[in-house]
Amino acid sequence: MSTGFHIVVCGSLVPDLLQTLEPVAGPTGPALKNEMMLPAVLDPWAGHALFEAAHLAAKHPGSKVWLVSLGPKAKLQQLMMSIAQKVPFELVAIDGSASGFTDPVEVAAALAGAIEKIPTLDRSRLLLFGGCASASRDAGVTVQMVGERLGITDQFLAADEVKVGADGTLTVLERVEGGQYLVSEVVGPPCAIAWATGNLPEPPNNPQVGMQNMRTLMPSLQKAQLAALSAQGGTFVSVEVPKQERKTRIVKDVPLDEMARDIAEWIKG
């Protein structure tokens, strides 16, 4: 395609996956203990979407990638410092909670509203990308609802691969039940694609890409609009960190059947 694509990736931060998360009752509803102090990373599924978008844009001249991120502005700034050198994109920042307790309907409304305000976006060339799930907001419906709000009816919600034909036709490899794929063809944009894993590894850091992205990152963060998201309706009764338990018994000359029986009884107990 000579005109290229306008690819909008919806993706934000999540707490580092190695951290222990403890829910607490906050002033506006459920929240995470010391949430603003937790180290944050780019959501893994959103990362797949972003890297696939950048790869697709690089192969088709005239394409452009936007990253629309909803999260606390200070945390978004920290996140951008770590991913800005990966791939070229223009950031559209929304200042709001990135907690897993937010309602996906409200999140989708905020994301769609920000996308609609992108001044140079051509809807006829729009590819809406995002993760099929999230490490924090694992509702699995956010990309679908953003697409619906933007009037995009061609949606693929667990894609692993997208190929572009010479005539601009998109061939999407989408996961279905039984470990199989549904191969779909769509004549072209607009369409929404929620990525499962993709096929690309995380790109290496490129300082030149980082300098290019920095021209838009800070202005976008400074003018980020506040999204008022509530966590009303979500409750929890109790929570505790899983306990580590180890019981060791040293024996000799025990038949294998008896050992297996003892292990099975211990697991059931």
Second form
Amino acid sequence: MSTGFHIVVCGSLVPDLLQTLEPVAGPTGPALKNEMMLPAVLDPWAGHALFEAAHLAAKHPGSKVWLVSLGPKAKLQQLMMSIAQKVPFELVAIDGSASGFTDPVEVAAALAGAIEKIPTLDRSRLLLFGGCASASRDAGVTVQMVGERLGITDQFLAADEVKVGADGTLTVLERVEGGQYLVSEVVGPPCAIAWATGNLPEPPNNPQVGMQNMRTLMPSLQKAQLAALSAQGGTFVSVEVPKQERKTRIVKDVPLDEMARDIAEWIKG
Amino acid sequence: MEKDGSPKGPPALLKTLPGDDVRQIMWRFADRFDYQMVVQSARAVARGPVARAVAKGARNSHEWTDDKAALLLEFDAAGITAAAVDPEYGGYIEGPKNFVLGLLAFELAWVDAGAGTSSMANTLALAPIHERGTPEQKALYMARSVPPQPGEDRKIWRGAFALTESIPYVGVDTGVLSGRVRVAEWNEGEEPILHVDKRGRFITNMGSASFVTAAVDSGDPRIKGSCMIILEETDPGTWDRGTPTKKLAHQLSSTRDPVFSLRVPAHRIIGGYTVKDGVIVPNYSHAEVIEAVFTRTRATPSIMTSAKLLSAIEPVIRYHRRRFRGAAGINEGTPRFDMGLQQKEDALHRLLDVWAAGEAGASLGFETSRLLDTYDDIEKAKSAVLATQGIAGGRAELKALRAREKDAAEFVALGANKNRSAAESARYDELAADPVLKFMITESLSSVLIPSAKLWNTGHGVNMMREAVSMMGGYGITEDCPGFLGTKWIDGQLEATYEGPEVVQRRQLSVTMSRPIFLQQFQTWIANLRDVAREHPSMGAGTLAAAMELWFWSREYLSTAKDAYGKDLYSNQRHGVTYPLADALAWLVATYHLVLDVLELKAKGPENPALAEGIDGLISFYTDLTHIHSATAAGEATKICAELVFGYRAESYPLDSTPANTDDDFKDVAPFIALRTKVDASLAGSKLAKDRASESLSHVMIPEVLDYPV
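Let's compare: the form predicted on its own is above, so bring in the form predicted in complex with its partner chain.
In what comes next, the whole complex appears, and the chain from above leads the way.
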């Protein structure tokens, strides 16, 4: 009997968050200014999911991790030069826009379609991972929709921890209102888990791990299928960066306590 | 049809600062994913732990502190330490490592070159073993220098390269050594035990070294000549790490003045030895070892200085743009608020000069590293061929190579001829198949590129780093200057000094730049630039070609000319002639390689979909930047050549009057005057290129904040 998990992590790239992200109107709808030229990083939430997956796989012999990424092929390749060094995984690349303005329904369809085509995937051992949100689009629905398409009905959102019991039961901590956790148990895979931040630090780069991953990375990138994202899913009335609110009051000789009180009042609104 | 010709509407602007895609194309590693990973790994260490250590003030101590030592562990974890080691000994990168080590140094020096030096110094310590060590020495020390793998319980060994000694000797002349090796004990039928006395000066990595590769001379008639020898910290005797050097630069690396007085077995002599008539004869003198080492390691520091210049661009742009923000009366939406000092042409023009110098240096440094990556195989093939002829090293080899110089020059000439006849092609193929000729051509080129890179990148690089610092105003010379520009400035001065200071590089160039095989290649460069100028007239390639022609003529002229007193101008001791001429050449060589890299970007950039959005602006900007730098380099080279060609003539007339016989007086240098006029005329458009590039510089998108702390 097979042991271990088959963990599929859905995650892609977002522009490096230190960059100036300026919405512009592109020929096919809203976009970010110079988006293709900006350096990209793995979406932080997807990153947490990937690191948790690798950690889980390392603890359970026979497990395997796939990273299913929908993004521009050339950008994905650059991203892999850093991500592939962190943990072992096999890449399933889908060529298409990773913009925050794509329709999550279409994205989920593309991801689910790619997952269904993974030849060695054992769906009975499948843990579907992803981020509960994204740095480029905070709809928080993609993992759920991919799960639905794959027929996975046990879904956990905003998870921070998964423990595997001796009998294979999974105990999942999900974030709920007010800083509380909802603790759930599920008898085992298949299930979908959309991660919040998890508990693990980002693993350091290790080019030796990267070299191992490269054996499957490049072939995957080369044969990446183009995803049909029509951009017809919704209409954007307007797009803008959240405004920074800055109120400056020039005063002299104000005692510290009074300053602190002022700031607290301002925060309270 | 011009691809990038003269004014035809507003040029596309540079959209973002050049990223990895651009660098991978320009520096030719787009297909080396292992290198790309190493770059990312080193970058994460540089802009993470290294930057935090600098920001925390770790540089403010000459001692080897826990903070500094912790960085070595970061290097180990990130694969930086093992990158230099061959896979058979536990490394993970196949093939030669010069280029990848250059990339590592670039990434580390982007933040702090002392960290880069810490990493490099270990490689330098291993280099004598790598280049000339016995198989046993390689297996032992290379494998020990790789970080322990999971499940292994051992301590990693770190090394130091101990050549330089207390003044007055080494550092001035590495041929003279005070360190001595003597026979301590030599029992019949047993291996000799040696006693090594060595006092080092400015020895990098000494704070953490477990072994040292030390240069020593014989102090015993039973040992012939000099050698390099491996010392270990557990050898019996004195292993005194010495006092920390109170250096003002590269403080993240450990540098000390150690004292060794140790007994070591003779098999520690690097490369082994033979016993002849009761005398130990090392297989390699220390000079032979260090020649092999420095051939391969000098390009790396040159890349470090260029990295600093390129790292300065973003913080200077940000500083200039935000210079007036927050001031009373400077409101959002006004030019002063949005553009700050970038409203002023001076700020833009000066930063372009810094940028161009960084690009040219990187182009030269990386080309040199790539060439060196071909060197080992070429050298081995040459040695194998000569061995079949009964020639093995030393003078016999030099004589054999000298006898082939004509063939080598013919090969270069045939290679440059695009319209070869059938007979010429057959001859070319015959010569191309000869490993000896291939070696001669590669060696003649590398022996110009290496000193040029070391000399120009670091020497001119430091001057330009000062420019970058000055552009930040008083902020530039503070500890919290974004990008650590002040410390990078002084760090660059150490890069200009270690592994052979500028005078050593000028000395080497003064010899190698006059070799016929190099000069033949130099002429093919000029021809190549003429072709480039025809196809890409806005790059300044014509200006560079004209300046190279002028340099070539000047060198020929000076090689036979005499001064007003009848003394030869181009002679061994005439440093006033040969050294400036070497400086001029280095300007030209660096710029030539920038041209080649930008041509590569023009050719391959459009193929990369990630660059499609901004490729026009990118190419337009780099074309202009190359033009700017070609003009600067031409100006510098021309000025130097003019001083040399005219400066040693007798003063023929008072300065405030025009002589009647000017034409006669300067008849012999009329070609120079014509060539100089050609250079001057070719400068047309170079300032327009600067204006265009300035426009890009004032619009280019930069990140909101620097990606490493201050």
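This structure is a prediction, so every number in the text was calculated from the model and none was measured. Rigid core (definition): largest C-alpha set, two forms, superposition within 1.5 Å. Residue numbers count along the first chain shown, from 1.
With the core held fixed, E258 shows a CA shift of 2 Å or greater between these two forms.
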